[in-house]
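This document starts with one chain, in the form predicted on its own, laid out as structure tokens.
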Amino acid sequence: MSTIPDLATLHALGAAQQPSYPDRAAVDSAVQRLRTAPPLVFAGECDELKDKIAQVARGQAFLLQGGDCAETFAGVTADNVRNKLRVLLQMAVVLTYAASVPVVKVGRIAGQYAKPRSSDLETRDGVTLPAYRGDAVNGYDFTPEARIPDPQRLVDVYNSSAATLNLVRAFVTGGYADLRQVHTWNTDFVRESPVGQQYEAMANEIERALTFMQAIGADPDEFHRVDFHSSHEALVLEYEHAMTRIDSRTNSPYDVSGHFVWIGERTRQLDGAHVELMSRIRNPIGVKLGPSTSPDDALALAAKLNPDNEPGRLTFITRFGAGKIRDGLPTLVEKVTAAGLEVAWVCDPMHGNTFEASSGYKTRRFGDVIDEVQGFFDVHRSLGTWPGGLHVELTGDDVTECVGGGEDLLEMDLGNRYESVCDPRLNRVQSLELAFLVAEMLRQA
């Protein structure tokens, strides 16, 4: 059995991007409440996802991971959760049908409440306050009271995540995710766009195929079920540590706050607290790798996080930026492959392509997102390796946060519906357009 270091030991290793809580007794109280709370997910579900990601690592499936940059407590509504689920299901259907590849569906959902920041402080009009680090830590309002880190919010994260997972499970088991309902996932604003019309045409083909399959005796329940897993960045150590439990079946520790947890670019220090904690749990885990990652870094992370080279255990999520991926990714993939390591390679085309528009909004160009994904596929195709997946920040709503795409959103459009509290997300039309373009890349992979 792997043992879990206590929180004091982890913090002594050096824990980057952690809240500066003013009241340690309040932290201890929140952590103790979390330690006695029921699990949000079960170890057996984590093992099932690990088996699916092993298929991704072997080139037999494709992983689609997406959702909000940062969830908010106010966003835990049936409409909001359904809309995010819907766009991910639509994207998965496009990829599965158009590219003829099984798709592993993972949401950035039910736990993505904390965000790393480049600075501990934020200054507006001469006033300096602690930076907003997500609803898990403090409030978005720019006031001294809201910006004080509050450990009670970790309990709120648990409660909000439980409510979100209850909604997701109700949708995926209650008929909403039934493949025979593909037409009902479309709405007028999507139908009116070129990508919406393309989706409708594909939905008609799927409907005819399902009718044929039913006519020859296929089990209709096979169209009714869908596997959907949750994921988030394992950032706040108090939360992840408190949600780590010993599985009664295997006597091994699992982080039961989510099925899949990942280590960010800012917290992947080999000797740091996050890598140490994630090395002890048995969930499938991911690591974000950016332009500063050397091949030796990747090999050392794999040795620490997956010493038994277990398929499905480790996913490398690359985030280079459109202008750097073709130069930076090949040596990583070559060295990892030459070492015989079993990893799934997934592309995050969002975080390396953020810039500030003239209006002050953080945004991303849809063309840059597509270019990074194309570069990811180009590198893997040239090396004979499998481009295993896509990790995107998206929403099911008609927001205006990323410029470009089929709707040709301009920088002047950003203020119309910019709703993200952190980084810009693809809207539903852009997400579907991305899925069709990636399906075409998969056909050629």
Ligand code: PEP
Given for the second form:
Amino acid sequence: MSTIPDLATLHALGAAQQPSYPDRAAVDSAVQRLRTAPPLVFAGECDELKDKIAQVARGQAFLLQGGDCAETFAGVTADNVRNKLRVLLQMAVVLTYAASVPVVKVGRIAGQYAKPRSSDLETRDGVTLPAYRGDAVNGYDFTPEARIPDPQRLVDVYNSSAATLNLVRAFVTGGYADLRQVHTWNTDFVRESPVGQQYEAMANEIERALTFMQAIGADPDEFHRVDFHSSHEALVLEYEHAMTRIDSRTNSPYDVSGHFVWIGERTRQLDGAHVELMSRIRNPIGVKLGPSTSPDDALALAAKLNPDNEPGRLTFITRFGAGKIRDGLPTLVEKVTAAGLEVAWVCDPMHGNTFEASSGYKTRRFGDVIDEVQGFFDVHRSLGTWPGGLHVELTGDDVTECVGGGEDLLEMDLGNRYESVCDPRLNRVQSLELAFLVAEMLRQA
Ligand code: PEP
Ligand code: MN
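Can you now output the form predicted together with the ligand? The one shown was the form predicted on its own.
Now the full complex is given, and it begins with the chain already shown.
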């Protein structure tokens, strides 16, 4: 059994990207409240997900991880949760059917409320305030009051995550995600758009296959529910520490705020607090690896985070950028593979491809996203390793945040419906287009 250092010990290691709370007593009281709150997930569910990610690491399954860059408390509505789940289910069906590979489904959902920022401050029209760090920390409004970190928000994260997860669990077990609903997910949608029609055609084939299977005696209950998991970046130490509990079955610590948690590109310091805390829990975990990652960095992270080389425990989520992946990824994969490490390799084609449009909106080009994923597949194919999955920022709504794609969104369209409070997300059409393109890459992998 491993133990968990106390919060003060963790902070003493150095923790990047933490809120500076003005009121310590308020922090203690929020943490105390969280420590007694029931777990959001069961440790046994985390183990099941770990087994599935082990299949990803072995090249037998594909991981689809997606959702908002930053969830918001105001975004916890039935429509919002359903739309996000629906686009992920549609993408998963496309990948499963078109590529004949089991898909492990993980949402950036029910906990993705805290954001690392490249600058501590934000300036607008000559006024400078603390940066927005996600609803977990402070308010998005550009006022001095809103931007003060408030620890009570951590309790709101817990409550919002609980409400979201409750609805997600209802949807995935209660019939909404039934494979026989494969058409229904599309009814309000893009029948008129090329990707909507492509999906309709595939849904027809799936329906015929299901009818056939039922006719030969398959149990329809098999199609009724899907496994779906929650994930978020483990960023605010107070929250993740308070939600870490000893599992009574195994006597081991789990972070029960989500099934899968990851360490961000800005908080993966080997001797820092985030790596230390994540090294102690037994959940499946991820680490984001940007273009500055050396093979030795990756090996040292693996040694610390997964000393027993347990398959499914560690996922490396690479986010190099379309222009860098073909040069940067091969040595990393080669060295990690040569060391005999069993990790799952997942591509985040979003965070290395962000730029600011002339209008000031942060955006990404759909073409760059595809190019990075293609580079990821090419590198893995040439090394004989498995391109294990996709980590994307997306929404089920028709937002205008990323340019390009089949609808050919232009920079001048960005203002029409830009709703993200942080990074730009693929909209529903772009997400589905991505799924069809990746299915094609997978078929050839
Ligand atoms: C994110 O996933 O939203 C994020 C901030 O990513 P990264 O740590 O890779 O920059
Ligand atoms: Mn992001």
